[in-house]
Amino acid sequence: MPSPDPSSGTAPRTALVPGEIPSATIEAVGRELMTRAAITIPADFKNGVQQMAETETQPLAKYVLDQICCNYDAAEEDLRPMCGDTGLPRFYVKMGNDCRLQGGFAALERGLRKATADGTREIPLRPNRVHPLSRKDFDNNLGVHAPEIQYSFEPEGDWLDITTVHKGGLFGSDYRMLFPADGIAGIKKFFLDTMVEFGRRGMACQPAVVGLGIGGCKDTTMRIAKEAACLRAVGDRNPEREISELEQELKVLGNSIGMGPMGFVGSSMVIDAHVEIAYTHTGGMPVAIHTFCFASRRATARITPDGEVAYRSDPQWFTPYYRREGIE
């Protein structure tokens, strides 16, 4: 039998071995996650907006927050995406070291790409992905490096966690190379400069979760900042005391600049601030910022080899192993 043509998009059929997670299950779960992320806002984020609405004193800002909450309810009632711009779908995959996949990683990625195309058509989602130069559009949110799939592993377990995040892809991020002498004060200044600019120019749909990445090299800094914004629940604190204190200070600072939801006057700009760090070059202190707007679209599922699927809203991405510092 001739080998399949890799350019044809087809793949050899692989028989399911006991203990493997079926490819069909991965594809079905991927489609369901796409639907849940687009329509249902996680309870932690929804509660954060509701609490802001109760404490906001500016009438227009309070009205905007109340309408956001109404929009959440309408999306769930009508089973339609809660925002017209449905963002850029991406996946975060975490698995135990003993996890086995039918067809391997190529089959996993094939299933998630198929789920993205199907979800775009069926939910429906706005097909936002285009070629950056020609603007070619497949009308299904697929393309080169689209959707992004990022991996993480844990030392034990045979389970597979899949998280989908639908994050806006235009604005709401920034980067600055600071230096050790700038210290915490420099981080706060960069944070305030960015929040004011985002609010003034309408570059992030507040209220938002703000994620900061500190350290690493530039690509690592940007990556962990996005993870901090998108993959931690509202109210979650970094286990390192100094970082946890900084998170709480930044949240207060962000809500003290006089800007509220959608850039209106108010005190409800930052639902939470999450900080993640990476060890970095001794001569620098790079910092990145990502915001996850009030359309906080994320959903997670755990699949086990026995076919069980458990859905949840907290990705549980940041484990002690993920933040490890040395050799186990």
Given for the second form:
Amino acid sequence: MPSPDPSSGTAPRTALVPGEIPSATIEAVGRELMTRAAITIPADFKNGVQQMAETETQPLAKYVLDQICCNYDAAEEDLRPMCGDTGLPRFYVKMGNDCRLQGGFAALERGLRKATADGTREIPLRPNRVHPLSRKDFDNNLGVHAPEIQYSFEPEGDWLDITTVHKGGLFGSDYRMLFPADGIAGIKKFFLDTMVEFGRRGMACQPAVVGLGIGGCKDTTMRIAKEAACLRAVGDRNPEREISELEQELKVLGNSIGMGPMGFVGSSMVIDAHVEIAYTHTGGMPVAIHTFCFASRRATARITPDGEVAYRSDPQWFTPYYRREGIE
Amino acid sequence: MSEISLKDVKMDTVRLKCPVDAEALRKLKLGDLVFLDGPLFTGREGVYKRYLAEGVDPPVPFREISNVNFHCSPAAKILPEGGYEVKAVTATASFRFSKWMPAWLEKTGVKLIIGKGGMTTEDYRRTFVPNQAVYLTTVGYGLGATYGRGIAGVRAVYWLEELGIAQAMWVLDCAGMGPFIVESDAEGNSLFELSNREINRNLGKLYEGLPEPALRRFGEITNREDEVL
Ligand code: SF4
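Same protein, different condition: the form predicted alone was shown, now please give the form predicted together with its partner chain.
Below is the entire complex, every chain and molecule, led by the chain shown above.
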């Protein structure tokens, strides 16, 4: 199989129709997002870890938290990736209903693939993506279904939001089919199991933001758990009161295990817990858990048809429309 | 052997020269913070398979390069004028390499293994101690930029074509690279095991009132005081 060509796909129409988002801008912004995500820790996350470093009382755990904070600064000062394992780059694309793209969706995807390959070579990122069996690596983080690009839409607006997440971590995520009879206690137990199991020796690279998906079909459960971990800002709460309370309880529970970073004794495990739900089969209650390690690489930009680009920290992925609030 | 406890951990700072000498290794105490100078090489499953299973020797014998083996792969840039720049390195989980350690330590003379998360106490006692080898864990673990700062240069890269950037063997020159934490000392004690013991005391209380789920799973590990390694 030949090396995946980042520029394969439909060639853009040469002429830009007024009102369209130019494909060159998409590619340039994609490339810039790759750099920002790899190097600059989002402010909400940094504050969360700094607060933990201030309150942690156990010496080993505190030392590690201080080092994590110094590393965030070192990355920004020297323009180095914050973690040498630069994760698996992926994209979340959100569009207002009136957004139009030069060259259409294929051009957008080609631009993001090219941004991934160029960023990998130039930043540089570690070329982590390999064939699952042959382990073939094209050294550009491209491949079959790689990078993942997910879409969502908003009823109003002509803008395009692009978020990249460089998700690391082979440990700290799990799925389990629970049942209505298991209730909240069952969710808590599964949460604790995952934290204790993967928190030992710090395999999950905690402190982490933990995302839980409850309900849906298995794939939905996994997806919303990951999005809850990676796309919601630290401190943000789910609008449903019961869920927001559960988030707070899980955060406290995770920090009462007695474990800190690297699995050392401490109380700094969970920077925040985010829960998302999806309607599910009447007989079941599937649950998925995802941890977003302390190298929580995430960057977002909004492009408008006038060519303006605005970078921001909060991906604003979970909107009332996305959660289908009030939609019959 | 005297029982060590977490209270004995002093977190003293130690500077080590690579290749490391036996005396310096014997002095390391659990929890010491180590900074390295001199050459080390990266090696993980790709290198282990190639050398141990396929019997291919590197262009320069391991013993002539260093006796320090880092379980990692760098985020490296190939410079237009030739050569490489490594900006960030982060270790990969070491427990996966347990099966290669006996032959590896014996054949290569490696005395210092650096990685993520350590290995089991059984690995240390059975394999590391008889080979006078010690294990350092990286901190965090995602301190890629911090460790990247401690790399003065890339001396050589072997098997880049055959194994790719991530699995190739990188010979890195360290200048105060660290901090690393002594996870296992010359006697095979383990800092993670001490931490686990302490944490396990709390688990009974933590799980109180949380019943088993309605549908169980075939379990490989059911005692929550055990590790899943
Ligand atoms: S889990 Fe995160 S912090 Fe840990 S090595 Fe992977 S990317 Fe880095």
